[in-house]
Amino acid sequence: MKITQKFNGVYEIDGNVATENLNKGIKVYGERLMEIEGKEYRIWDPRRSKLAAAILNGLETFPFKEDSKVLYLGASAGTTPSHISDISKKGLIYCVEFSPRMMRKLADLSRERKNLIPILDNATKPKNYMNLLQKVDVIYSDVAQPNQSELFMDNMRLYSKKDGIGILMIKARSIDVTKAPNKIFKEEESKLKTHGFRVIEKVKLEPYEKDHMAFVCEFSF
C-alpha cells in the first residue's frame, strides 16, 4: 500500500487523503481507518468535507501547520475541524457553531480532542466571542449564508494575524439560487477584492460538492 505526503500532516493514500489519527481507534464520523507501518490514518472523505474536496480537486494553498492556531467558522458537529485537529495536533481550533443541537456532537468530539474549543455563537457578530480567542494563522469560514463573504470578512479583520490565510468555501446556491454560480463566483471575488483581500487561488469543488468553491485569501492591513 502506497502513502504519500501531500502536505504537512496530509497524506495520499491508494488515491484518498488521510490524517493521522489523534486518538487512535477511535472514529468520529464512521470514517474509515487504516493501519500502516505502526501508525494509524482517517481516510478523510471528500463528500463529507469541503476541505478534503479541495485537495483532491488540486488545492495548492495549504497553511495549516502543526502548531496552527485556527478559527472554523460553521464548524457544525465536527467533521472537518477533527480533520484539522489531527494535522495541528499542537495548535487549537476555535470552533464557531450557531446550531445548539451540533454545538452538543461538537462539544462531546472536545472532550477527546482537547486542542477543539467549541463556541456556541453567531459567526456574523465576531466581536461575540472576542474575549475567548486570540488572533489566529488561520480562517477558515463553511457558512451557507447570503452574507457569508461579509462575515468572513469581518472575522478576517478582527481576528488574522498579519500573515495570516484565510479560506471561504462559497456556497452559490445559498446567496442567489436565480444566478448562474459562476456569476456569483465571480461577484463574490470581485467583492473581497473590493475590500482589500487578495485572492491566492480559486478551487471548483465539484464533483464533491456543487456550485460550490474554494477561495483562499489574505489581507492587507
Second form
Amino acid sequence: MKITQKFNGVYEIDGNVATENLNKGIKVYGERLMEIEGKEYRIWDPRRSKLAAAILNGLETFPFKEDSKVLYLGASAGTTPSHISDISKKGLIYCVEFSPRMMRKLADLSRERKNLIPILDNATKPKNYMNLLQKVDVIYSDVAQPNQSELFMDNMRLYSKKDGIGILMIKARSIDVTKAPNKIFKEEESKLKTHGFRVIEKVKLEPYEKDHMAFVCEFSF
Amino acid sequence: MGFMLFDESFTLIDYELFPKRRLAKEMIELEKQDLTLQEESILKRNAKNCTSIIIETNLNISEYKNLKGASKFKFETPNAAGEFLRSNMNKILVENEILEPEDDLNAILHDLSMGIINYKLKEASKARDSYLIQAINSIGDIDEATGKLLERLREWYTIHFPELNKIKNQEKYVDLVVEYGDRDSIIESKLLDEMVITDQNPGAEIEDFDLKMVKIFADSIKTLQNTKKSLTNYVEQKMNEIAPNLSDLVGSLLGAKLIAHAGSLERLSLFPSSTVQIMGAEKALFRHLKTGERPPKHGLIYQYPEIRSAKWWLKGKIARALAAKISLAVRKDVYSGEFDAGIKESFEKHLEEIKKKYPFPPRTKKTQKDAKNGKKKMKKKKKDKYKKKIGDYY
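Show the form predicted in complex with the partner chain, please, because up to now only the form predicted on its own has appeared in this conversation.
Up next: the whole complex, starting with the chain shown before.
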C-alpha cells in the first residue's frame, strides 16, 4: 500500500484521497477506514464530497492548513466538514446550515469534533451570524441556490481576511435547469470578476458530479 | 460574548460581558431582537463621554430610541471596529485579560455554539405541524407497503384457494384468511354467498404447518391496515385543529398531503396559487420548461374528486379555481385561525359556473392544428437528436 502526501493533511492511498482520522475508530458517514503505520486514515469519497472530487480532478490550490479558520456555507450533514476538520486540526470550522433536519446530524458530529462550530442560520443573510464569527482564512461554499455566487461574495466581503481564499462549488442545475451548464459557468465567472474577485482555478467535477464546477478565487486587489 | 467599545485608533475603552454560565442563553436573547441589559448599561455609561457611538447591531434601530443619549448613536453594520475585532479576536481578548491565557477561545466558541444549536433545534421541532407531516407521510408509506404485501399474500394463498381471488376488497380478503384460514372453513362461514364455488377444488391441499405461516403473514397485513385507519383518524383530527379551512375545502387527507409537500403550513401559505395548482407534478413541470411540452394542469390536487371526475376540457379550469381557493383557505388558517364556511361555498358556486359556461369541449380547428403541429415539431427534434448521436459515433 503506497501512501503519499498530496497536500498538507491530505494523503493519497491507492488512487483514493484520504485524511487522517481525528477521532480514531469512528466513522462519520460510513466511509472506509484504513490503518497504515499506526495512523488511521479515512477514505474521502468523491461521490459524497465535492471537495474530494475536485482534488481527484486535479485541484492545485489547497488553502486548508493545520490551523486555518474556515467558514463553510451549506454544511449539510457534515460529510465534507468532517474531512476539513481532520485537516485543520487546530483550526476552527464555522459550519452554516439552514435546515434543522441536517443540522441535527451536524450537531451530533460537532459534539465529537471540537473544531466544528455549527451555526443554524441562513447563508444568504451573513449579517445574522456576525456576533459569532471571526475573520477566516478560507470560505467554502456549497449551497445549491440560484443566487449561490452572490451569497458567496457577500460572505467573502464580510468574513474573509484580505488574503483569504474562497472555494465556490457551482451547481448549474440549481441556477437554471433550462440553460446549458457551460453558459452558466461563464456567466457566474464573469459575475465574480466584475465584483472584484480573481478566479485562480476552475475544476470540473465530472464524472463524480454532473454539471458542477469548482471555482477557487481571491480578492483581486 | 459581550459588548465592546473601541475608539478611533482601535483601543478598547470599555466592555461589558455576558456572565460565562449564561452565555448561550444571552446570545439567544440577542437573536430574538431584544436589547440586553449588558448592552444597555455599556451604552448608558459611555454616552456622556463620547461625541458619537457607532453601533454594529442586528437589532431594529428603534430598540435604541428610548435610551439616554440616543441622538449620539449611529448605526453601521458592519463597521470598522467590528472588522478589527473579528480580525484579531484572540489577541484582543488576551491582551485585555478578558480571556485568561490558559483558556482556549476555540473551545469556548465550540461550547457556546453547541448551546445555541441545541436550543434552536428544539425550537425548530416545536412547530405544530411537524407531527402531522410525519403522520401523513407514514400513511403513504403504509399504503405502498401493504400493496406489495397484499400482492404476495394473494399469490401465496391462491395456491390453496384460487377462487378467493374474485374478492376484490383487500380488507375482506385479509380478514377471511386471518379469521378462517383454510378453504373449507371459509366456505362453511357462508360469507361468500355471492360467489359460486364449484365442488371441484382447483387448489392444492394445505397442511396446518403451512397454513399457520400464511395466517401470520396475513395477520401482519391486518395490523398495518388497522394502523392506517388510526393514522387517518389522527390526521383528520389534527387537520381540523390546525387547518380547519383547508380540510373543509379539500378534505383532511389531501390537505395534509399538500402541507407535507410544502414542508409546513406556513410555507404552503406563502406559495402562490399557481404553485399550489401543480404541486406534486414537478416532473411534468420541468419537462415543460425544458422541452416546451404542454404544462401540467394539476399535481396533488388531482386527487380532489371533482377534478378527477371532471370532463377533460374542464380539468384545468377547475384545478386553477381550486388552487386559488386553497391558497385563500390556508392563509386564513395561518393568519386568523377562524373557520369560514364561505370558502367552500364560493368554490362550489364557481364550479357550477364553470360547468355551465363550458358544457362542450372546445372544438376550434385552430387548437387542433396547433396540437398537431406541436407534436410534429417534437418528433422532428427527437429525430435530430438521434442523428447527431449517430454522427458522434462515426
